[in-house]
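So this first bit is one chain, no partners, the form predicted on its own, shown in structure tokens.
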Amino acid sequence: MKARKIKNRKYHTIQDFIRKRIQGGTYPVGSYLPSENEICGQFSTTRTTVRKALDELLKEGFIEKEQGKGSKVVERRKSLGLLTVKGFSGSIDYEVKTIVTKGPKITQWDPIIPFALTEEEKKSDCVYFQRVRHINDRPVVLENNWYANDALQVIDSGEFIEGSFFKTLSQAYFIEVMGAEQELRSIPASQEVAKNLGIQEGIPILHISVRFRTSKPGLNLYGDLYCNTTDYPIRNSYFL
């Protein structure tokens, strides 16, 4: 017996079409999407189907609905516990400057990652890069990052949009961060961490291990953050 091919529902097509245009800047933050009637005409479909697509975009955090005005594109800041889908810079109250200290390169997985890799990830080399986050020209976070090279090509740090890896994934590759797992603990600063953050070796710092799930099948983003929160605490807010 032949397996039945699952047909892609039309609202998924509309949802994907609009999402990619939001990600690519055709519909910038603060702008309004075409009316439901216009979208109906464009896709030769019903308002019920269009509304379902818009409801899904609302759930994903790309739009909000304003009475009498329509669907407005918003900054996607849904919280993932401590860190938001905007990444580290979206989880604190200060302007962050990011410096890439080790550019993306293909290497082997680091055993420091506390999360179990998938079987596909184990078979793949990984892409690794390191960044230091600065506030007021002071280094406050050292961040190591990994992902499977089989799931995503090496992206040169010079291609990072406004220095943001998350923003680059969204706008250039149409890949969104959908959720995360995190582990937090207090540890003494190692020699490497202390050197990068300009602090004394051995003082207590916040260590965050995180695995981000993305909208691309097989692509997880692993992060290892060392945070000096003495003067710049990380916000733990929730955005609806």
Second form
Number of protein chains: 2
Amino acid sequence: MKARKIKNRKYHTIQDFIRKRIQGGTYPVGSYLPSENEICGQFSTTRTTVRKALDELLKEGFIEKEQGKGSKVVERRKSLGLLTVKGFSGSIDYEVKTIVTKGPKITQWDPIIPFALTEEEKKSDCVYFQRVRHINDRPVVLENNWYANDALQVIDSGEFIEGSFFKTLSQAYFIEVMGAEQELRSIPASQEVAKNLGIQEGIPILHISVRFRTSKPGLNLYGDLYCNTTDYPIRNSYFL
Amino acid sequence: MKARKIKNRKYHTIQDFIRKRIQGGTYPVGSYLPSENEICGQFSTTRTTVRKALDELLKEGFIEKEQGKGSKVVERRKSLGLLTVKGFSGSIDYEVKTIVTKGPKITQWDPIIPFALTEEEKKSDCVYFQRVRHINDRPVVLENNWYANDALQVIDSGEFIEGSFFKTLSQAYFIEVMGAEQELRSIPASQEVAKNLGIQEGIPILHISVRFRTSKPGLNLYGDLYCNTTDYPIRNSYFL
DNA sequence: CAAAACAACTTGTGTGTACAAGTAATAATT
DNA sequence: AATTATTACTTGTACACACAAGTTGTTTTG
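In place of the form predicted on its own, output the structure of the form predicted together with the DNA.
What follows is the entire complex, opening with the chain shown before.
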């Protein structure tokens, strides 16, 4: 019941306005935003304020700036953990196909999740779906996903935009991933994992438990991934 | 022979000046920088410019800002990959002891490095050292490290500040890590790894190959890590 | 026709100012 | 004595302006 005070920062409203236009496709990836001076006119403000808003969008990874040209909308692929916000494809150089093997449905929370659930999450129903990522038509990653139904409705896998759950969250619900926590383990493949990935039981598997925090209060996405890294190592990179 | 043009950005000189004072210990971790107005006086400039410099240092992870109080120097632990810039301790909750098992010495480049070396690195000699990280007095991580001797001299392990190689680079050489690329694999423990970590051969091990890019042109640090994750999973988190 | 100069845009850097908002110690009030 | 107001600092937001520097298309020049 804590009514959070909403502060009226001018640069924040400009930032939100432009972000929504990017998320909604009004400013598609690859296009250029209106010039800073044009935005100044639209919001009756100065370049200082507009530049502050654009600077925030730059930090959020929505745009890049090019001196002399403008601010370009880019695919938001700030690497979060080992994966990319827009899905799995960004972290691997090969063609990836994703198959939803257990459609989104309501189940119980799985005790395999190593993170502490909030009280709200514990009380809520749980939405679950399973996917298998294929590289060159061979299964490489088995992925279990959960989130609280109180925070977000069940989304049918047929609604997934370009097969991506994160893209759907962004474009259809204006929800962005804000951060992630992970635990990584090297484990022998269980019988179920071996079956799903078409390998022998006991082969070393990279096990990743991840919690994605989102811009929607109360909504966390929990993932449980089993990666066969014998042919395709997981790659990622970070820059300051 | 490309003589890079040096641009005189006022905020850049302020930024460099303060960064060096932080690295050198003039502004120790936990202390507060002089106020923005004081810095204005020292450099005969306006708050706009000083704030731009501080904003860059904020992005670089050297300071945090507290409204009404000041800019505080913080331990720089932007998570780079699975490790922390200041060493291994940041990524694990337990007490960590590091033992250098093969002192820094000149050897040949090891073909196990999965990254493409530059021509300069190939031509240069290679400095190598090996460490074992212990948690609660049990060996958990075996770590091989290489870098080009042309880019940086051999540093004796006795010189390591607080046992940390990265801390030494920062405080004694003003070299900072700027980014990293990684490859992760789950593999069975080889005979040598098993011996060093005191486990059975064949146990699943998390293998991390990493290249750290530094602020010193031409200097990359290559790492080859073998982590026993049965008792201590590798953790990390990211926030935008 | 080709190269150079120009014009018209863009973002980047910087000065100068004003007030809002948060913090902490002190002074005034109850 | 405890609470409240004041004061003097800090950083945060915003306005208004000026010029530097990079990009692109057009015009002028040789």
